[in-house]
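A single chain, nothing else alongside it, follows as structure tokens in the form predicted alone.
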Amino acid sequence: MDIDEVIKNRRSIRKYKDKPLTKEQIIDILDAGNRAPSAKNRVQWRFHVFQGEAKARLVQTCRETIEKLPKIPLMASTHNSYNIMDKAPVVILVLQTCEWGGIGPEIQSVSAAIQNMLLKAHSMGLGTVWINDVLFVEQAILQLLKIKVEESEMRSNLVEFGEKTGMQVGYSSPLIAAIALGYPDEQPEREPRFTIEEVTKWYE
């Protein structure tokens, strides 16, 4: 399958067959992510792969935590997202290293890694969907992973730089997204929402 075909035909898959993936398949997809470009070549992505009972505990943590939170309209899709994670044979949590604080290079690197994984999975006949609803329950997930954000000299320097220059510098959080992964049990059809003309301005 050539790259143009992969890019044009990949779709978000929300229904999966009850069919396990091999470790080799998952490693191939992780390897594609690990080959993405990264800011300053610092490789800011970290992958956490959940299957079986571990995935069930992750989903249960998401469901129990979301029920305790105040409700806002953006949270309307959370239960559906957690159901997708429950049914998919594999869930990959993608985190960033957070060295840079809130100025953006890390999340750009990690997003490139995620896109590589989505395209690689499609080229292998597998389905994926990029899930952001895990961000509502980030603290519970970080506790599950036993991850604590540590202060770093780089973060401190960037905050000080922001204070001196007026640049907006915050503190990035580690969790970026979840990827549900498995054999697709649907074939959604969708063309791009906007044309190239609608999303592009040319300057000459």
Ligand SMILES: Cc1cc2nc3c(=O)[nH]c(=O)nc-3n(C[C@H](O)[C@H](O)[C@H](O)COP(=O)(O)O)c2cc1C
Contents of the next structure:
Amino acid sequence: MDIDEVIKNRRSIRKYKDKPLTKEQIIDILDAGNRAPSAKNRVQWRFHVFQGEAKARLVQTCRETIEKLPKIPLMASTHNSYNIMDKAPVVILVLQTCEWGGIGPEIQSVSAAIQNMLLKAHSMGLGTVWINDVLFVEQAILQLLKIKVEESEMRSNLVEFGEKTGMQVGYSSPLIAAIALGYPDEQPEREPRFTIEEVTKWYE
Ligand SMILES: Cc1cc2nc3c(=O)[nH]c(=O)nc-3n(C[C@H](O)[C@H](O)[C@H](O)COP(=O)(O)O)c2cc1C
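Having displayed the form predicted alone, please output the structure of the form predicted together with the named molecule.
Below is the whole assembly, all chains and molecules, this chain first.
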């Protein structure tokens, strides 16, 4: 498929056929993610692929945990997102290494990897949706994955630099997003977009 066609026709897919993917298909998609550009070429993404019973346990963890949390309006979509993960044959959790503490560059690298995977999947006739709603239950997911965040020397250096310069040194969880993946069972319309004029300023 031509790159323009892939970019223009990709849509978030939230309904999937009950048809499994082969391991080769999943690896092709991970490979596309792994070819993304990354800050200092340090490939800050990590992929955790869930299918079958492991995916069911992941979704159950999300559902049970969200029930126990205080509700805020942004959470309204979580049930829907967890249902999508439940029905999709594959869910890929995408994490960042956090060697710099999860500041901007790492998230940018990982986002590039995610977009590569969404485009690759579409080019293979598969559907995806990028799911942020897992972040509300990140602690429970990190426990499930047995991941602990360690303070790194690079992050300590950055914090020190931030204190001296007033630069805001951010911190983010290792968990960035989930990708639901499968054969599409819907053909959504294009979501509205701002025009180029609305999102661009030109400097000459
Ligand atoms: C960072 C990010 C987080 C998102 N999180 C969710 C989510 O949690 N649940 C969901 O159903 N869709 C989620 N989406 C999908 C967006 O709703 C979707 O991309 C947007 O509505 C545009 O539609 P399109 O992808 O079909 O062009 C997310 C997309 C991005 C880029």
